[in-house]
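Encoded as structure tokens, the following chain is the form predicted alone, with no partner shown.
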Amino acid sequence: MAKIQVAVLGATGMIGQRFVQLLEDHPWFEIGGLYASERSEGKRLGDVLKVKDVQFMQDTLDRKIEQLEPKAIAKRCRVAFSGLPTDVAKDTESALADAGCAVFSNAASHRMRPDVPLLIPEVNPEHLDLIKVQSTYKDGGFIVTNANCSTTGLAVPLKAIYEAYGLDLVCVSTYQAVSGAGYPGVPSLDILGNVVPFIKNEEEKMEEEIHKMLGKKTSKGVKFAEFDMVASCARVPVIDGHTESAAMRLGKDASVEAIVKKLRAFKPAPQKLELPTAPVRPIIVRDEADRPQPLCDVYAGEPARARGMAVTVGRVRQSGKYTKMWVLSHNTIRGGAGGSVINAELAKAKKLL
């Protein structure tokens, strides 16, 4: 069976290059073109490489960057994976969808539109059906978004807890890697030996997006989940991996043992469908007192294609009426390019591509 031709948008950026990493030798998708602004047109991918922890194939490194022209891309590729900056993404992604492309976006531009899925297949696979009400696009075009990188890591274990026990309140503090700021990240004199307690719009995104993802799909969109959500976000001197400390007040009482059992047993749609980039265990619970840690756990997930796609949870404990836990996820894989790739895999599995 012929593979689906896909475009990578923003191929000179970190998320774009994570897309390339995950799409090399993918069983269902084949890279049909790498795209960026006219400044990068004609350059080899190897000449603009920013992801340092991957050994790309030589043929991939030799691929030339092309200028981003939506109509030309749509003629060549059925799917577009977007790692574009938010200010560029909105109009470009709409133009691609209007030209017949299925757009899987890492950008924030369309996330909160009522007719656009804000999708994590382990959390809300039924929301993918929202593309059927995207009446503005034609010829099979649509847009699907994945969540903010810090929201994604938290949303997966929250889903397992929410569907079992409900939620009244979630308070989260995040310790976010510098790669989340894009390349080259944060200036060294601002971050080394330091904690920066502000990331523009991050807290607002977390507090809003989680309610859409855990909400119920309706014929008109999504009825948002109703629980209180409070986020505090900081940048820390870590390369990859967002670590989060969550305190939750559940809708009904549950022991630590029961919660851990639910987290470990969580087997949502991607695992049942055996999607190529889905980790065998979407949530890994560590029993050690000092885990998870980015150094040890950021690449959690198996098989090899799913490295970095699992969410690691640790220190599940109770304090009075609150349940507390630590969560770690890879921000540019699970919370970035990998999130869009597994969204596209779900769409293919549901025969939407």
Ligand SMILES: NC(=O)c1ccc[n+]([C@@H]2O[C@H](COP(=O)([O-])OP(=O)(O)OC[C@H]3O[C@@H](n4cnc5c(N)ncnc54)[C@H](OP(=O)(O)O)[C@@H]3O)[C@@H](O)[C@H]2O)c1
The other form holds:
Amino acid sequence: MAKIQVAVLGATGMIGQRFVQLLEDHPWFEIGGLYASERSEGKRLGDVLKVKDVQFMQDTLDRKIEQLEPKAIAKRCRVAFSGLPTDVAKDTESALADAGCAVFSNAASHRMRPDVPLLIPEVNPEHLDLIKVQSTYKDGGFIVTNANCSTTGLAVPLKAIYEAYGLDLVCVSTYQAVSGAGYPGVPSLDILGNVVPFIKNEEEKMEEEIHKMLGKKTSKGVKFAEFDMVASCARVPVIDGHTESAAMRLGKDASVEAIVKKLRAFKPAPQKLELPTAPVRPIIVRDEADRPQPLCDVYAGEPARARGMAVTVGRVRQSGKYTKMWVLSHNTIRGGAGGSVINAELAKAKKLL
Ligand SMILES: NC(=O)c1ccc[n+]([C@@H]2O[C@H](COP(=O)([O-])OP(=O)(O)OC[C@H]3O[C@@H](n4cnc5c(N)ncnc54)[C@H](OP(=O)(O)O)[C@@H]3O)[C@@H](O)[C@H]2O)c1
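Following the display of the form predicted alone, present the structure of the form predicted together with the named molecule.
All chains and molecules follow, beginning with the one already shown.
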């Protein structure tokens, strides 16, 4: 069967190059073109490498970056994976969907639109059907978004807990990697040996997006989940991997043992459908007192093509009426490009591509 041709938008950036990593030998998708701004037009990918922990194939390194022209892309590619900055993404992604592309985006521009799925297949696969409400686009075009990188890591274990026990309150503090700020990101003199307790708009995005993802799909949009969510976000000198400390008040009582059992047994749609980039275990619960840690756990996930797609949870414990846990996920894979790739895999499995 012929592979589906896909475009990578923002191919000179952190997310774009994670897309290239995940798509190089994908069983269903084939890279049809790499796109970025006119500043990068004509450059070899190998000359603008930002992701440095991957050995790309020589043919991939020799591919040239092209200028982003929506109509031309739509003629060549059924799917566009977007790693564009939010301000550029808004109109560009709409133009691509209008030209008939299925757009899977990392950018925030369309996330909170009622007719756009804010999708994590492990959390809310049924929200994908919202694309049928996107009647404005022609020729099979649509937009699907994935959540902010810190929201994604938390949303997966929260879903397992929410469906079993309900939630009244979630308080989360994040310790976010520098790669989350894109390339070149935070100046080294601002972050080395330091913690920066501010990431623009991050707390607002976390507090808003989680309610959409854990909400119920209706005929016109999503009825948001109703629980209190309070986020505090900081940048720390870690290259990849967002670590988060969450304290939750559950809707009903549950022991630590019961919660851990639910997290370990969590087997949602992508695992049942055996999507190519789905980790066998979406949540890995560590028993050690000092895990998860970015250095040890950021690449959690099996098989090989799902490395970095599992969320690691540790130190599940209780203080009075609060249940607490630590969570770690790879921000540019699980919380970024990998999130969009698995969204597209779900769409393909549901015959929407
Ligand atoms: N980093 C993360 O952990 C993370 C996680 C989830 C979501 N996101 C979101 O994903 C998106 C990309 O993030 P990133 O970290 O990869 O950023 P980045 O490293 O700064 O890369 C941005 C990319 O967009 C391209 N670009 C900029 N202006 C353009 C224009 N006018 N036309 C066409 N291409 C243009 C850049 O190309 P040039 O090199 O040619 O300028 C580059 O390829 C953002 O919306 C971000 O919020 C990031």
